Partner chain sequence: MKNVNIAVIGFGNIGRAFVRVLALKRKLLAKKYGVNINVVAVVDSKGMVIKPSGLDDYEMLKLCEVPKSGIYMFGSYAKQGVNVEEVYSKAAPNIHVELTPANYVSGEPGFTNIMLALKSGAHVVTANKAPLVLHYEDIMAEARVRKLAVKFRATVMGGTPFLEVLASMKSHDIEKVEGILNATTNYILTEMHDNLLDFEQALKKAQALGIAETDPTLDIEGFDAAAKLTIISYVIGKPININSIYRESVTKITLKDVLDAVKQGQVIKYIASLDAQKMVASVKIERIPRENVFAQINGTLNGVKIKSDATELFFIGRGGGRMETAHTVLDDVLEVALRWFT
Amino acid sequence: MSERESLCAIKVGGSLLKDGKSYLEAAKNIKKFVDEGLLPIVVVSAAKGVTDALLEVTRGAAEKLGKVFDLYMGIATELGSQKVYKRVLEELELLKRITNSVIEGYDPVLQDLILSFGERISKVLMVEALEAMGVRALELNARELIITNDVHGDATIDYVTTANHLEKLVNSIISTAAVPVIEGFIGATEDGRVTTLGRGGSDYTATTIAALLRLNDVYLVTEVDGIMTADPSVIPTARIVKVMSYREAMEAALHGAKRINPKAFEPLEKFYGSVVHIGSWKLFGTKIVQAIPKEHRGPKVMMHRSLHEMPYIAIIGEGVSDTSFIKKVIDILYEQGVEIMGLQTYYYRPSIIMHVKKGSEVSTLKLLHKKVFEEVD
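Let me see this chain alone, in the form predicted alone.
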């Protein structure tokens, strides 16, 4: 394996980062990659709950800043480094001064700047956790490397400029053999204004880095072992989806699966088809690849949405828009006396959307999951 081939990207999700112990746990697991001869580029999210708290701060709830202060200062104290404690305190004091300028009305530029502190501080803590585990770490700055357009709150990465920045850096990363850590979710315009990439934006950061540097693997680490066939809190018999295509994963993301940002697959399709591994430190159960063989076609995920006036169930998978599968689903519903209010499917999208009567979406989801995923075994 060449030095370049040893590079991979690892995104650590905020749901895993709750206290000092969890940062050290993440660092210990990253060290396992290093011990296996890999050199991970670590993309880190804000600690759990921080982004939501900062969002409320931008809307005038200044008291929520105390929650962020307490959490991050507590983690810095747990990690035990006076240098990091002082650094985190300085960042939080700067954040406090900025939030004092929040006035009535929506200011997208100021909102993105405030939200960026969640990842900025989390990165500092992750670098310290890695050093505590004996892993030499290198702190990167997303505001200098990840260049975006000026759509605040949902920016798109400028791939050409960002690729140039990353390529200039990669040789020094390899030569120092230090694990680089960069903020997910944030970037900056060419003139230096901080932007955010939208919900799930850390996934987008990780896949962009992987695609532009032509890395073979990118790992999206969450608290669950992979993408499930349905929400396990609704369907206890839901199982892990082992393999999905980019198209399937993107479609699932559009309907809210794992809160993946749908933009995450754009750079992979445009530049380089890295394999995306989704799961926990214990098990990366789902592999997402550019294209899947014929034997892996078929339904992968079922989701329901109850927020609309007319709720719907989505079945996602390559081939589900084929006439034979649509007929199978309609036959199941007809035999069970379930009435559908509408059906949408397009040959160029791997999904079927069925609108159902309000209140019947969960029972219909359970029926379809049982018939499509369980009774075929």
The other form holds:
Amino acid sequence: MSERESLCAIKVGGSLLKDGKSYLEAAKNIKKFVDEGLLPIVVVSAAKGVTDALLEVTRGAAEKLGKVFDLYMGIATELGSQKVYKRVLEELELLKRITNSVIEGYDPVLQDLILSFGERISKVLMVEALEAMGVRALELNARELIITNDVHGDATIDYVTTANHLEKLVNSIISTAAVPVIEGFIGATEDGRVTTLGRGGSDYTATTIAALLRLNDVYLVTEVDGIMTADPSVIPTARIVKVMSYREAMEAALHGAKRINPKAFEPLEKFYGSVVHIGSWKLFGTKIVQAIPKEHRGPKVMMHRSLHEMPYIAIIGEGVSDTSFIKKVIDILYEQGVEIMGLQTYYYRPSIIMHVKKGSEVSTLKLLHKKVFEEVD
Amino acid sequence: MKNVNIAVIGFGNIGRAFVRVLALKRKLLAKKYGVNINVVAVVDSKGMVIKPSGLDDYEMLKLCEVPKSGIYMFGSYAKQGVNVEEVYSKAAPNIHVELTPANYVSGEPGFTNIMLALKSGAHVVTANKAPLVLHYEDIMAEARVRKLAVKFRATVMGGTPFLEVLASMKSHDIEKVEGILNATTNYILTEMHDNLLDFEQALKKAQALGIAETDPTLDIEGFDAAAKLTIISYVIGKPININSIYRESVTKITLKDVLDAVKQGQVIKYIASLDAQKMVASVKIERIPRENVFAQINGTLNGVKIKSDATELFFIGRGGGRMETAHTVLDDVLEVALRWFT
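Based on the form predicted alone presented above, generate the structure block for the form predicted in complex with the partner chain.
Then the entire complex follows, led off by the chain already shown.
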């Protein structure tokens, strides 16, 4: 394996980061990659609940800052070193000064700046946790590397400039042999103003780094083992989807699938088709690839949406818009006497949408899940 | 490959940016220019790291992660307390990089550090203006005697090679240098015009964004711009004392002034000006027509006009962004290294 090939990207989601122990747990798992000869570029989210609290701070609830203070100082204390304690305190004091100077009224520039501290501090903590586990680690600065347009709150990455920055850095990363840790979710405009990348922005950071550096693998770590065939709180028999295509994942995201951020696939489609692994430290159950082999065509995920007057069920997968699959679904519904109110499918989209009567969406979903995923194979 | 050893004195925003940029670029620079820049000492206000064999890239990058004034926490080469003489006795750097904060009353600690460096035989690169503003002649005399270089490109329009160009215009009679030399006040004025903030609000926003210091006195009272004019005056060989420069405080500007100016098709700018014929200099609040070049220089940009008996030149660029300034300091270091050590 060449040095360049040993690089991969790992995004650690905020749901996993809640206390000192969980940072150390994440560090221990990252160390496993290092022990296998890989050099992961680690993308961190803010600790659990921090971004929401900071959002409230920007909307005037200054008292929520206390929550962020307590959480991060608590974690710094748990991790132990005087250095990290002082660093975190310094960042928090700066954050406090900034929030105190927030002028009445909404200022998107300051809002993004305030939000960015969630990830900034999380990064300092992650580097410390890695070092505590005996892993050489370094801070990278998203504000210097990830360059975006100036749409505050939902910025888009400028791939050309960012690629230049990353490319210049990559040799240093390899030669120091230290695990670099960078903030997800944040970037900066070319003239240095901090921006944020919108919901799920850390995934977007990770896939951008992977695509621009042409990395083979990017791991998105959360608290579940992968993407499920359906919401397990509705369908307890839902299973993990092993392989999906980018197209399927984006279509699922469009219909509200959790843990998939459609923006995250843009750099992968445009620049390099890294394999996206979704799962937990225990198991990366789902692989999302640019194109799936023929034998993996077919339904992957189904979900219901009840927002509208006429709720719908969506089945997603390459090939579900083929006539044979449509017939199969119709047959299932016909045999069980389910009336549908509308059906929508296009040959160029990997989905089939069925509108059903209000109140019957869950039972129909259960029926379809059973017949399509549980009885076939 | 020639090794050049440097000591970095002062480790705030610019110091960190400089060490970081050097860590990331020095392998490439070594390949390109055949000189290897080694950091043998880094000093902040409370401690020092001294490693005569030179810090490696990883150590340099890790050093940038210590808390403010926290160098003493940096492992085995670190110690508490500052003693620049010890840096020279233990590590004998070839180039001294002075990045301490400016103090326009005493010029310290920069002045003592720079004189110590010169007396110990080290070339000097400084981004700290105060020692030059208060003791330019002493410093240059010492450097001349010892045949050493003193470079200070980062002190005026730090993100550009402005001073280098000005110094190279040797056949010209420089008549006037004027423009926007302070990024912080220009940012504040831009906010006042664009977002109709009053001065206090605009200052607070600048502080929140890290553009203005917690204590903004040097910028908003015009000391910083006056110091730059003083350095410019030395560079063109027509020295002016900083205390003789007329200064207006930018705090006087109200939102009403801004609105009045805008109504008349003008904008308010904080203009630093050195008239080398009349030998007068000032830092003043001026109303200028909206179509004037300086009216287009907004945010943290700086802009300067050089007028000589032969030509008129404009310079536009970032004043003091940390990355830009770090590169300018590194350019000075490289120039000394290439000129004297290869």
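Here the rigid core means the biggest group of C-alpha atoms that line up within 1.5 Å when the two forms are laid on top of each other. Positions refer to the first chain, counted from 1. The model shown is predicted, which means the values in this text are computed figures rather than measured ones.
J.: Taking the rigid core as reference, does S321 move its C-alpha 2 Å or further between the two forms?
T.: For S321, whose C-alpha is compared between the two forms after core superposition, the shift is less than 2 Å.
J.: Core superposed first: is there a CA shift of 2 Å or greater at T229 between the two forms?
T.: No: T229 shifts by under 2 Å between the two forms.
J.: Once everything's superposed on the core, is V57 shifted 2 Å or more at the Cα between the two forms?
T.: Comparing forms between the two forms, the V57 CA shifts at least 2 Å.
J.: Hey, core superposed, how many Å does Q111 shift at the CA between the two forms?
T.: Superposing on the rigid core gives a C-alpha shift of 2.4 Å for Q111.
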